[in-house]
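Form predicted alone, single chain, as structure tokens, below.
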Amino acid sequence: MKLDEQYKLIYFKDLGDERGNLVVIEGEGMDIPFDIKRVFYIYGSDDTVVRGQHANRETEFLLVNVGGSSKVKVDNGTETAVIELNKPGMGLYLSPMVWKDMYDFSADSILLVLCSRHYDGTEYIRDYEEYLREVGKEV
């Protein structure tokens, strides 16, 4: 499978107004293609922390950096794109087997995840070189 066709950005709608900004993500298929199960968030990190280093096998995620900005490398083996997020707006989804690193965190940046599944360390590949004899590459 093409790298482009196991992640996109999504862009949510801002519902505010004149008292401030207000954006919305729903889950099962409204706004994300899931049924949200577990989130996350990341802060206090800084440009020289590389967060993720991982792949999952059953576990697809939106990321949305809602402060600041970060940038997250997605790699499928065969292919790699690097995705800047820097509004609160945008999501980044990821299908499972994507090998994803998160980095160059703004002072700021407040990256929020969202899951489909609960946490299950055993679905998780953290070797680089596992992850890719398991996606079918010569290592």
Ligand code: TYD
Given for the second form:
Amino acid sequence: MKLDEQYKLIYFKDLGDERGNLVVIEGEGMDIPFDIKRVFYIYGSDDTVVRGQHANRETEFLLVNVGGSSKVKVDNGTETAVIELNKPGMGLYLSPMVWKDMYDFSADSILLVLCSRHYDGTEYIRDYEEYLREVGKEV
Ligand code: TYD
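Output the structure of the form predicted in complex with thymidine-5'-diphosphate; the preceding block shows the form predicted alone.
Time for the whole complex; same chain goes first.
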């Protein structure tokens, strides 16, 4: 599959008014394609760390920098792309089986991650050579 079919930038509506901003993300096909089963967020990382460095066999994700900024490098074993997340209303949707690195976190970065599945360590691929094998690349 082509990489640009495996990720998507989604812009959410801002229902803010003079009192401030309010961004809504609804699951089950409304704003994002999946039913949200798990939420986690990453903060206190900086520009010296690289997180992620894995692919998930089953889980779909939606990443939003609700504060600050970070970069995400996506890789399908053939193509790569870098997406900068720097707006609270901008989300990066990732299909299963995309290798991802998150890095270049600003000091105030809060990276919110919505997931289609509960945590299951066995669906993670953390070895890049194993990942390449599973996507049918020779290593
Ligand atoms: P890790 O996968 O290294 O985080 P990242 O993708 O940001 O690099 O996760 C760190 C630890 O937290 C690891 O021991 C697994 C655990 N963890 C959970 O228990 N539940 C979760 O939903 C997540 C994302 C991680």
